[in-house]
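We begin with a single chain expressed as structure tokens, specifically the form predicted alone.
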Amino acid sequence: MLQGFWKLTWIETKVFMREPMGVIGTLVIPVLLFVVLGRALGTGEVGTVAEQAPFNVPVLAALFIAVSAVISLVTIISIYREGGILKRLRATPLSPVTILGAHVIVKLAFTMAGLALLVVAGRRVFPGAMDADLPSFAAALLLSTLSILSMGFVLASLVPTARFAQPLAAALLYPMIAISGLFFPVEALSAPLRVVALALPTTHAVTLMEGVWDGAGWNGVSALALVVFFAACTALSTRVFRWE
């Protein structure tokens, strides 16, 4: 089974590596979304990206690579279910966490992989703009995207065809960006948007990685919100799921 589960998960790392917006959205516009806001924002000199912008760009950039990398899995997914895949694989002796689990373990990877690039592209550009405390800042980004992905597992039992998958999970997770708190303060929003953000994965995400990357360290509420919100939309994905 365990041979099984990492043969799969080499195979769906060549199968990602071979969509182009996959690894787009999770490498290089995140950096490049850093890169040029950093910019644009801040002076060039040692912590203004963090001190001189109005939003924390680093947390942007690693906020883009969650979201990147579940419109990937819807995408795949759908692809996947229209092509008749994900029927033949229901049917190999693999169980469907084996399956499945494949798909979550290539995204955190690469998820890892732009943060990685992310480090290396700030440190180069912005010295000094980079004292995070970075494991635990990558240990938030794990959980932010492992609860988005599970929402992703939702969307893609409920997009129509692969041909809009794409389009159709961007034009959702988008817009989530928007009110999450990273431009400005749920607060500031109407009463029923401040509800619609709070119970959104990337509202949380955002509190939770900010927290981090400004030294005050994991916020236990989002920390758990993004746990419960897993835990929703796994025992959700369970039964809407569609394997063909």
Second form
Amino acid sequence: MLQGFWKLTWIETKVFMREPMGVIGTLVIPVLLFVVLGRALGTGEVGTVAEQAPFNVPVLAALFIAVSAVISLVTIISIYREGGILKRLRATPLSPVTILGAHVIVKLAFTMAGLALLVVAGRRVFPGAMDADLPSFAAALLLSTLSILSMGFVLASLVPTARFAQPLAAALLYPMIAISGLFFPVEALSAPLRVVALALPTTHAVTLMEGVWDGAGWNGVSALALVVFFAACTALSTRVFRWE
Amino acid sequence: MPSNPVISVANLAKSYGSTVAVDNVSLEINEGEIFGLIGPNGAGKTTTMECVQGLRRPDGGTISVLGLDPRRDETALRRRIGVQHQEAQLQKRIKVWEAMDLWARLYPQVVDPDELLGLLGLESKRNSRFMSLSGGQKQRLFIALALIHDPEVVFLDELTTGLDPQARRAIWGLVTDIRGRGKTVLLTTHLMEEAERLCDRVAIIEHGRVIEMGTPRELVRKHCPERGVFFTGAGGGISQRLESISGIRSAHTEGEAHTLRGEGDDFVTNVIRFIAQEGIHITGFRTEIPTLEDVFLKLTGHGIRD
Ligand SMILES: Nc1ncnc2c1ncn2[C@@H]1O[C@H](COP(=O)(O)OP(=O)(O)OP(=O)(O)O)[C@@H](O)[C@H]1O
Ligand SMILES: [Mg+2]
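Moving on from the form predicted alone, kindly provide the form predicted together with the partner chain as a structure.
Shown next: the complete complex, the earlier chain at its head.
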């Protein structure tokens, strides 16, 4: 049914890797952010990165990976739409799910690659600080990314032109990180802003990932919120998504 | 001509906001036919074609392609048609062979991709990225992608725009081959020479309406029957007898130069016969025979389109 799915996914992976800026943005920048912030905020002693920093640096870096993937997705989709690439692909037997799903797989794969890089860098720079349950953390990051990506498709339908896609997506997503509860508790926000924060996938992503990282386990409410958000945005996308 | 309509369009209508792009278009295109849509910029050719391909939702009318409804039977139809769009793009960094490889994966039966690239003069570009191709090379790649599964119906929107004369001729050959294999082609073009050479029938579209339809010959005969013959030659006192040539409408003589205008397929032959009978020693001879381009300009006017 999803004919050509893996072929298209592989081609999109290669195409993405041929653009140096995209790879640097999704793989290198988050790791640099992690190392620099960890150094600056921790005391530099073994095992201090998580405990001494005023917020959870690994979770911030992971969220940054997810958000970069989403911004990249919004940009790619709007460029593909504006250039008529989506229209050309649609005129083939490729199903709409295949055309868009290939990008989701590519983004998830790069998110995992980013996490792997993060862990490797973390082990070298902050030995002892990376002994969280990594498979669970990877799963939490995947779920978070998927949920935020689904919002990316709605966003991609709203941006008017490809030129504005990246700045617009960044302008929307970075503030979401700010109020996600990572730097200060969501309870500290004013009531209306708190409602907004609780309606955003980034907030639940942070709760989920922090719990897993700190060893408190899966936060069921957050995980469920992410799944619901994913379902809602996917349903919305099928209505509002523009192919050209 | 076979009378089995592969594409039938009845009362098609499509507007974009207040712009009426297609206004009550009806067409029947037969199996094994090369059918051309011609018309000024913005006439509605692309919109008509994309409605037929199922890429646009018409506001009204009915369309059937290979007996399928392009929107309801979208998936089934996609496998059986090949399309080349007017202004398409691919991923900037996709390589030519990768695109061919992906497309080849999507259809149950495909022709040899390398052979097709060869036919289109792209064999040396197999490993080039899409963004590094010239405009004409991109165009040829899209034609290759449209033909990779040897589709039953081929849609070519401005198939030779931006191509050099060699490539254009190669593509004319390809299109004629497609018809030779019993397939059907719907194309648009702004080159009247191309339409005249390739198309079995054309429809002239203006402001979203079909204003004329038929074989290029029929249209020329109907709308531009006049022929011109210009010759110079020594032969005393023929100017009065020129009026006796069958089909003549006007004759003008200046010294030994004669300008004749007349109508009918046989007019030029009649003039030649007259020259032979009179024993005129010809030093210059030229004819002016109208083409589809003259018909086009006559029917759609000479003003530029917005
Ligand atoms: N996506 C669109 N949104 C709004 N208007 C459109 C759109 N596509 C086409 N139009 C309008 O519809 C009309 C017909 O356009 P169309 O592209 O079908 O013309 P065309 O005959 O293919 O022209 P050309 O020879 O320039 O390719 C034009 O007035 C055009 O401005
Ligand atoms: Mg057009």
